[in-house]
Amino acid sequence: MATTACFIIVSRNDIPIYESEVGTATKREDAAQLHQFILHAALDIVQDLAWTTSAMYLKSIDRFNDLVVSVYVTAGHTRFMLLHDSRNDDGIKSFFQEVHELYIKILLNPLYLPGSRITSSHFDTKVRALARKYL
């Protein structure tokens, strides 16, 4: 089954410093900016969420159309933001838990500046892996 997902970690700042489309589905021409705008909606219900509970994985925030936003934060209010039409939530956690260890590690290296875009390659083939085996 093709399943249409994009990823995005937006910084506490809420600048987005890594964006994927992780989805098996063929791509539309105008499906990035739909999915960008998508997710760039949903920040300010993460905003009012966050504050209000101190679960890490928010579960599903937002609909639009058959698509769903599921979101997790971590302890610095870096989101990971995740927009997808499969129904796998143990997945869709699994998958967030293992993206904020890549996270971590990211921040653990030196020459990585906190809030500045993620450009690793490695961490793209990672974040890719992960999208395929949970989601």
Second form
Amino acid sequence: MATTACFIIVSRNDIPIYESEVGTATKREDAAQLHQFILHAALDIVQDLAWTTSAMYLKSIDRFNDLVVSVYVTAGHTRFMLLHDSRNDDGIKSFFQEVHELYIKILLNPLYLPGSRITSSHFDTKVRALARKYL
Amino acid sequence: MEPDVSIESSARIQVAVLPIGTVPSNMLRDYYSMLLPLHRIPLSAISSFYTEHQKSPFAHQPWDSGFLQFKFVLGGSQPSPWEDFQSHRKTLAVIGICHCPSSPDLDSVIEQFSNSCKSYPSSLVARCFAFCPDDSQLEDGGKKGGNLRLFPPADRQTLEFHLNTMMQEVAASLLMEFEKWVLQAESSGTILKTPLDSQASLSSEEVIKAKKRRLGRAQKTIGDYCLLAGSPVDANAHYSTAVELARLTGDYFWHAGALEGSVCALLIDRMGQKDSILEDEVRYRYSSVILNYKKSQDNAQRVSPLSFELEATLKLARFLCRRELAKEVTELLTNAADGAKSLIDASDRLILFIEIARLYGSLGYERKAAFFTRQVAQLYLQQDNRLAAISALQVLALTTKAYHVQSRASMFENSIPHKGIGSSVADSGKKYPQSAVSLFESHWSTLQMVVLREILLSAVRAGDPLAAWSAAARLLRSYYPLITPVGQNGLASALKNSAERLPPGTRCADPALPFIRLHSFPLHPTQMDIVKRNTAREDWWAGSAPSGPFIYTPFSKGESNNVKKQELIWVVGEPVQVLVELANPCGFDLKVDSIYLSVHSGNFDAFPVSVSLPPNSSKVITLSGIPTSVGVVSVPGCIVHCFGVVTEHLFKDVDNLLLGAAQGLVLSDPFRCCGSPKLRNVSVPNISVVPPLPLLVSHVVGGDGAIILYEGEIRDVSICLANAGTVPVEQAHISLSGKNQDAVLSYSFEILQSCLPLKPGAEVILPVTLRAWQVGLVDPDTSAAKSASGSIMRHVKDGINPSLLIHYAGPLQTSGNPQSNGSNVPPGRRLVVPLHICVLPGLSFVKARLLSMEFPAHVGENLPKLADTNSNSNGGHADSQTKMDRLVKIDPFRGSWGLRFLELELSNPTDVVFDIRVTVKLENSSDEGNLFGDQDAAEYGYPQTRIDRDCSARVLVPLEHFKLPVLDDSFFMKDVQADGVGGRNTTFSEKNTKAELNACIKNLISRIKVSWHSGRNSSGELNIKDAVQAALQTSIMDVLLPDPLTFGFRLVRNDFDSEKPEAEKESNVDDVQSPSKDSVLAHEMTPMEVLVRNNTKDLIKMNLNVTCRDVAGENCVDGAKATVLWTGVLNDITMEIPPLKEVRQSFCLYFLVPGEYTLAAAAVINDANDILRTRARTNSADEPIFCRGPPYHVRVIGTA
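Please move on to the form predicted in complex with the partner chain, as the form predicted on its own is already shown.
Following is the full complex, with the preceding chain placed first.
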């Protein structure tokens, strides 16, 4: 498991709709802020990169210091962004794929308005479990 | 590291620009700005100043197309330790700038300048430019010569030209110096050192190596000078040699430097032409440059050439910086950013991040740029001084756009140049760029809060209170739900502290708290409602005002154009009000020093109010103002003076916020979290201001409070109308509206009409008569339920009260505008005067019932007045007091058999005393039997009955006076005045319908009035009609109709003449009770008469029987134990009575035993007609009709 990891889902309107610190490192507020700043900045790169490949998993696309940003773009241009300091590429890919399935289940909920915040605690639990499993 | 590096920067000659003496900063800026465009001097231009002393080492100098480039550094810079390595880091020239008027002594100027130049040992050329010399200085300076150059005062263009010439001269001098230096370096060689080179004594091996290296380094430096001299071809040749030598000696650092120089020479040679081959070449060479710099770091040196590697990376990135190569540039910049950790010098890191941010910015990666900009700001903030904080503040301001936390002030600044370009059409659509985007972007709230907090921090450190205030305001307003109450308090105190350092009345574009939304535009209060005037009609107000209780009427559908957008009319000079709702969702007390409507059109005076809002509360307040001139008013928001700063709060922003909250896109709805109910979206109506109108104000004379009336009370009320406007009222009309309109008995329109035109200030008093309605008839709940809804339903607000509608208008044409046509007439107005009537339950009516009383009459000498069963004939010449007595006193000799009373039971639940007075109005109508003519419409009052509080009382109303004198069909014909003789109608029973009966009852009831009064001025009538009607329903015929036959007994004494004049009988009224006269003695023959009167208009045949009973009720005439003897006929006396006549039958009685006896007459009517049958309520025609007279008492005295 990665010591630092921050997972965030950004809707197609560039709104973060889900965010969680999934690292094992003790949480520090300024670090969490920095993570968000890095992820926010990485959106610029994703925006260009997403159109250059047909793959959903964009691998690591950006880094700042020793923190790497890996991105997975769904067909609806929802972006799963993971900030991590580990290099477990396969694990991250699996993580993204499983989260994608969870996200699709969320989307299938008729009461969920696409693009709005994901508040399901079930989703949160599952994502954290996946993070423990793969990262 | 240096800022703003590029590949070409190796070819720029660094020139220090120094102010000499005192130069005002604006003048310095001015002179510097003139110098800046001269950063590139073509070689062709300097040839006139150039003299070739020796053979130039720059063999391939392109004199026709080449140029020298300058980099001006204002204030100069510290000599770099790396200046040997890269000659463009040397300050090669010094230019002094002197403003002669402020430093008159030219000698001292020259001295200062030469002193300044000493700190630039590498400088080859020094010139001092003195501007604006006066004549003496000109003269003086001309002699001085040397480095001083005087610029005579002239216009800017001339000065620029002059300066250009001077710079050409400087350039030529530099070129000559370069030549000199290169020739010297080639011949003798120089020692070139960098901080990288070991300072320690070199070993012999290293000395040999160093010698070889020195050659390569010299070649590289000569190449640098060639480049500076604008000769890329020469430079390239030297660089190539240097690259070879450096490679051989493993001098990586200089190798990289030479390569860099060669790339620069290549680019200069190509004169900025870019193609893919060149690009590839540059990319290839630079990658080896970077590689070589990297290699040079291997040795564990005290000084790291890392900054050169990063600089090279940045140079390449800048060269490649295009959208298509974004990926490559990003890669380079990411690598550069990685290097930041290893940089020792903080300012190097600062420059690195700045450059990275700039490059990302030019790449169009705003968020990346913002990220690094924020890193820069953090570096600035680490330096704990004010200047750094100012820089941090400025840098952070650049990031606000990417993070969507812009100050509104900066947004306006940005939008202005856009408009200048002419894209006004596109702009108009998104006038407030924040509105839509920020709604959707606000979920990066963590970032936004961090950025705003940093702005606040840096602004506080930088001592910029306005920026601090603005940041704190944005933070508090947008993110209060995420901030703890302690943090909110902190922000509030930050706002206050900042405001203390601001001059009072400072404006800030960013609103803080409270949140303000439009609550409603109250339409005009009903007192000043404006009505469109239709000049074509007499009733000009019709159709334009909402009339009736319906919101929608199908007839108004045609004018649907004003349904969409509300139209509001304000009148010049009349205060108007707008309701706004304020919310303070934070955990501190908010004191709004003043708040008033913000009106940009300038024709409105707004009145400020001050409000204080407790934590987590909302409040609806009324903002008012006065329109000052005719035109259109728009109210976009409010100006708020809060936390010491004036801000404008736009309604639109809050509307967007609420919209976002409704969709779950923004954090929280500030109004809902304050417990304010959800409000429909209020749109700002079109408001137009019209010229002054008359204004009637009304008040009820004697106080405007509710008029308290008891049920049924009648009162006169005066309403005072005054014209409070500045225009006379010329037309007026009064009508009634609302419920209970019949409560207004009358109002005097004529009085108002007679006062027109009502001048400003004049007043008129309008009398109105009111009668209170019954409380129970109106449901009081309906009014309470509907009064909450807004102004549309304002009619309902008055609830059950009636109101006077007064439509009035000023003159048709205003004097100032004579050509105003019919369509442009000033509107009229409507005044609604609600008559606040509060009806208290007064006397309450419990029940009514009919009581019958039977008093038998005494047989006396006087004949009971059989002919007049109305029995009011006695009162003919008595005064009203006796009349009244008559009504209630019973004449025992007359008796009142069949007398009926209406008993009204009343209770008084109030706490005042009521006096009840029953009056009966008698109509002198169909009564031919009435002997007195003065009975017309006589009213009889009964004594007052007082009912104390919480008591009940019964009031008796005798009904005997209503009997008709004649039993005929007129009663059933409902025609009281029917012809007495000809009204015979045998088929009347068919007409005896219920309706007629009811009409008759009503007629009867209407004559009975129960009036009350209480206290000094409350009086009214009790509405008991229904109750009385119910009570009378069953026995109305008994009350109204006389029996067909009336019977009477009389003693016949000495005088047999029964036809005494009436008056004489009347004189005996008082002594009829004396027993001596009327009593009968036992054992004496008592002559008596029975009188039978026919009350019908038909001849009646009948059999008369007279009976006499003792007190025990035994018949004492017949039978074995008869105690009364008689003469004459008592039984079965057959007689015929002509219509309305009476017949006497005489007989004598002889009483054997003294005591009380009762005489009664009875008759069986033969051949009864229908009238009689109906009266007798017989069912079959065969049934005999039996008439019984009332009993008469006879008192027999004497001894047995």
